[in-house]
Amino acid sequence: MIERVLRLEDICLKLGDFHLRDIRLHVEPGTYLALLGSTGTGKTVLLETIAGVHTPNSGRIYIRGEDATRLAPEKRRLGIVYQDYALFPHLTVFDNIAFGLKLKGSPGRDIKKAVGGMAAFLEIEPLLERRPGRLSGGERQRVALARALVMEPYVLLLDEPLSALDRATRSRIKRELKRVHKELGVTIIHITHDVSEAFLLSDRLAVMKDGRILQEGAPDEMCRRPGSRSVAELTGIENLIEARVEKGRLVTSMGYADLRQPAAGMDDPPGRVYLTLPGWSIELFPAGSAREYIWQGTLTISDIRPGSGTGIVALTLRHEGGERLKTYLSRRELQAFSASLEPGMRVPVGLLAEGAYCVPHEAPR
């Protein structure tokens, strides 16, 4: 049994002024790994290093237990799909999908069967005689997927595969990727800067910044316990409060907060930490026992606006100490409160212990 389909050990690479630094990543068979990071952080460079486009200056790449660090790209049995699809404009869809199989020298009958089967699976059979110029963005994306998958890759590498698509097409391709992963069981590494995309599709998440992988793990665990401020911000946590630890208590500009669970950074020598709070842990008009909250007080509503979902309202709350917190309410919740909420109103607020977590100040590199 293959323990890991891909293993990166201390990969370092210098390209001009950019560096990949000490990349360690272990990917189990059947994993859907999202590599999340902002533009320019090195995600595509790392993907191309795995694929063999770049050779690392140091470190090792293992594919199914074999050292592939200096193996030619075509011998790695990896499929890659770029955000611009990289289809050959002069070839039909059939010939684009069949391209790798023909290079490998597969018999014509086998090629026809493999292409037909993959076209049927991805529902693009009616497109086989067309050329890429006559396809929509979603159709081109499915053709690019078919071309990669027909080679039965050990790992499918996706470089921002949804970024060039409109919203409706992105939704369809997301469903398609989930189906590909579930029904074919292929291992996928999907790079993206979109937090919601990463969380919807992946079962493992690696967060990358400035050529380094900061943290890797299950997406929900990384949201609950980010290892640094950068990870918290990149995974979509909007509320970070600067604090310090004094005699086991957490001191913020809003006053004392009481953390009841072990938290990263609590033993940091300077005693400086960030308190991270997801929006759902900020509760208006708290009604539970005081023991459920790490802090209770009164904040001022500074802004009310439509949120990211239908029927969702975003509230920005301000404290006199300068802290700003953001939470979300459904319109039904908004109407349920006895008082009509509006900017300038002071409201009682509780910070739930369940969502609160501390991360250390990051040392300068």
Contents of the next structure:
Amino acid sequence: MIERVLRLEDICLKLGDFHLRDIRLHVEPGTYLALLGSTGTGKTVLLETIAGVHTPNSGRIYIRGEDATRLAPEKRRLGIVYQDYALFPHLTVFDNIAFGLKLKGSPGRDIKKAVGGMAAFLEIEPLLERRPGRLSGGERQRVALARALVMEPYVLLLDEPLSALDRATRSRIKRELKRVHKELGVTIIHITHDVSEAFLLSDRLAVMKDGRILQEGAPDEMCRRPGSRSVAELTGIENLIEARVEKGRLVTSMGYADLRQPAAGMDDPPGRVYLTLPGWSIELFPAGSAREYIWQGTLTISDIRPGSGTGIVALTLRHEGGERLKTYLSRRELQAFSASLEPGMRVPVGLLAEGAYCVPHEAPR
Amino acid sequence: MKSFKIVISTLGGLLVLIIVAPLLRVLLAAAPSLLRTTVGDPEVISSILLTLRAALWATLSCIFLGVPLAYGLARWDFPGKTIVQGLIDLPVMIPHTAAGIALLMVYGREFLIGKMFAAVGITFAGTVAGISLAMAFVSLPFLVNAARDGFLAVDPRLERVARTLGASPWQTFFKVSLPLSWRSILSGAIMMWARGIAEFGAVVMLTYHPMVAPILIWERFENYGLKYAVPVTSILILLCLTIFSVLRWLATQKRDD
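Cool, the form predicted alone is there; where's the form predicted together with the partner chain?
Expanding to the full complex; the earlier chain stays at the top.
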């Protein structure tokens, strides 16, 4: 059996007005776990609790099978990289990276070798003699990563590491993080409020809200089968249609829909549910067999909005009953239609069964 | 905008003038011959040296005790924190003669704590220790508050990162918190030293002899008149200005970050 590198068992913590509640999380070695949630939801507090900055009121933290609940941060061997990098401003880049090694009493030659190696890996060798104040955001980020990684932590904790960076640097650091994860095999917990960041980088995803972890799993699975409305919203599913279940069918303001997948909230008719539809499950001019769709009909295009430089166009479709759906098309897909699409135009639409899923009306507590 | 600048500059300039005018007047008023004699007067020299030394002892002792207090106030929440904060500021607010009386009633030979210190050979009435104690009492808020502000300016996350990199709380304090706040601490220490040197009220209650410079000035003024008080005053002002300008310059040197 693989020993989990980190195990959180029913962690509760009250910090001022803020609560972490019943946090349960198992992280296996080599995992890249994204902790997704909006601002103020407790992600950083959870990360700092894992790091040992806060001691939970109840529950247990296990690091590589050892109970570390009350272990001092310096004995946990976990690296942390904060949003604003928290580099020591009074030390050079070299001394920042060497900070932990010097404390450990490593010989000078070993320190030089380790710092040099990590600096080469992260391509920051020319910066070693500089002070953090003279570095760009991306450079600081890499220095902070190097400082944590050189200590070979069991888990690398990243607190919104990309949010303070410009778009180009963000893309570069994303690639860097992927490379770090792949080549060093380090276990990473990355907290973010950015869905695309979470999906791009992680192989596991945990969604957090109001101090709780709502759901944890593989990103794709979370998107296909969100456990609640909050998870659906936080994982970026734009279309949530209120529905009720009647005799195994869904009744929505758009009419009946034949849901084929078993779903939460479906077992107990006439349950009130939300039908979740990711943008890709809305097909214009449906050409597949009827079985592929849970609903087909005609909708009016109410808005067409080009994305900035992405070549993706956002389409808002409106049903006469008032329901609005959002989908995305590439410019190429758009041009492939025989007629040119414009607002006010009525178009045939199919909702793909593959993407449709039902979640309970209220999130389970 | 122009009129705004004129009003602001005039008002600010007036205040600067209020400070500078008397100092300049004193410096220029001393008769050169009397100034020369005073510089060579062993009583004046020993009094000034005593003042500087006693204030330095007061400052160093308060760095030892005050910096930990400042760190605690900056980093931790505890019951009664506001009261402690208020107590720190209290010596600035009460009349310093009253502070002197209060000190005398605790550290005087007839009182309990005074007796305890006397038992180990330390007395405060009429000694350098008494002068330092009086100076420390009235000037410690400058050091503690500056040090607390210095620690508050250090991002706690720097300390947290240091801990995750293997630093104990002590190592974190000495390798991160202190190096990042030493300028504020030094600045507070300079202010405290300066305030200590200037102290008259509390010191005179506890220790009239040996005479610190402010008491010597007072004594010369009382016994010989303004003419003989001015040279001592000029020397003290010049000396303080020089020392504090150098220290201030050191404390405000920009770091390369």
